[in-house]
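Here you get one chain, nothing else, as structure tokens; it is the form predicted alone.
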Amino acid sequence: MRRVSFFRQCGGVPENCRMEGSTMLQQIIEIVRACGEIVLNADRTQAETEIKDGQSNNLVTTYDRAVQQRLRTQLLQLAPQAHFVGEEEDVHESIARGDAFIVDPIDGTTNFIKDYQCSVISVAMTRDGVQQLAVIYNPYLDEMYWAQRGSGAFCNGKRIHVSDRPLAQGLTIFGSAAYYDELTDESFRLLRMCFDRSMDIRRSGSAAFDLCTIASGRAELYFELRLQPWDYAAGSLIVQEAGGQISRIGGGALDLTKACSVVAAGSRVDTRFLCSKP
């Protein structure tokens, strides 16, 4: 039997965190938590795997699709007027006007296939293209992260903050932009620069989880040269609400309508060195 976490003991959003919109947040949390059980109870021997976009390392399973369909059905029951953008969609709806959900049903699909046990479910709710709510759940660690714009970031009911350490006393985590061969050399050039400036480096295989790692102060710097909006829509709000830095490499806000680079950091990390040319 799995342990009962603080989050489950407190029943979700704690009383001292309740605010306008928290009912919707609580409902999203419950939906995402239930989807986590699908991931935990998956029978990988029955999980059909397909290659996406002709890339042998870009995979989708029947469980990705099952979780996304459940999220679509239940989230749109909460907000029938909302648009829905999921990773496993062939055509993505516009989020420019009105409410929208941006969903990654299993961020870290390769980890999931390999039973590496570092995959998360990520849901952001936006209004007129701006994140309002964010929920990310790691079912393997039973860690539920959430944030509401202007109200802080939390993990299992406890408020989280980014690290206040300089990079020399911290960790760099990174994504290798594995689906984009043309970015490989540049990714590892920047990684070497980070390695020289930090205590050590790590790679989890889940961008959404990496952003939660920055938000919770477990690492000081994260970068990846190209991510899709569903990879960072929820995590970027959680980093912001935890007091962190989040932008594209070289500056500028993230673009929730298309792929872009992402850099996230604690409060004392100067990320400008990532802009330097070889």
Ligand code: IPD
Second form
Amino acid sequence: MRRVSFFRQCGGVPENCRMEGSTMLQQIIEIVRACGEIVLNADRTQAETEIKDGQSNNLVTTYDRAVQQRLRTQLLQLAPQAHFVGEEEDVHESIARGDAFIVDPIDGTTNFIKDYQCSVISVAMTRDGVQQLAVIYNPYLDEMYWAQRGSGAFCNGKRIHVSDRPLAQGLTIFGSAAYYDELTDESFRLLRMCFDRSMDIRRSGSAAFDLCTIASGRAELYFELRLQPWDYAAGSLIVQEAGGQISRIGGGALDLTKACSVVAAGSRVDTRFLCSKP
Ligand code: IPD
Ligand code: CA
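Let's see the other form, the form predicted in complex with the named molecule, since the form predicted alone is already up.
Whole complex next, starting from this chain.
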């Protein structure tokens, strides 16, 4: 039998966090949790897998599509006026005005296919192009992360904070930008610099989960040279609300309308070395 999280026992959003938007947040959490059950109970032997964008390592399964369809239906019932942007339809609707959901139904699709047991469901709600709510669920760990702009970041109902350790006492986690061959050399050059400056390196295979790992202080530095908005829309708000640094490599705000590099870090990490030239 599956564990029931502390967060669930408490009935969702803690009492002291109930404020405008929290009903919506709670509903999104329940929708995302149910999608986690689909991922957890999936019969992967029955999952059809297809190559995306002509890249043999960029895959989509029938489960990615099914979870996205469910999210689309249920999230738009909560907010029928909202735009919906999801990885598996590759729809880039305008999010600059009004409300929008930005969704990655299974972040860590390769992990899912391989049964590596590290994939998450990621949902951000934006208003006029700015994230207001973020929910990321790791069903394998039964970890529900969420944030509401201005109200902090939480995991299973407990407030989370980024690490305040320097990188020399910390871990670097990274994404290899595996779908972009032209970024491989630079990714591993930067990784080598991080390796030299931190205790060790890790690679989870889910960018959204990596951002939660930074937000919860389990690692000090994360970078990836190219991510899509659905990879970081929710996680970037969670990092920010946990007191962390989040930007493109070299500075500059993340852009929710197109792909960009991402660096996230704890409060005491100086990320400027990532801009140094070879
Ligand atoms: C990928 C994962 C991976 C990251 C890639 C993403 P997907 O998302 O987040 O960790 O390195 O850049 O595209 O394809 O599994 O949804
Ligand atoms: Ca993704």
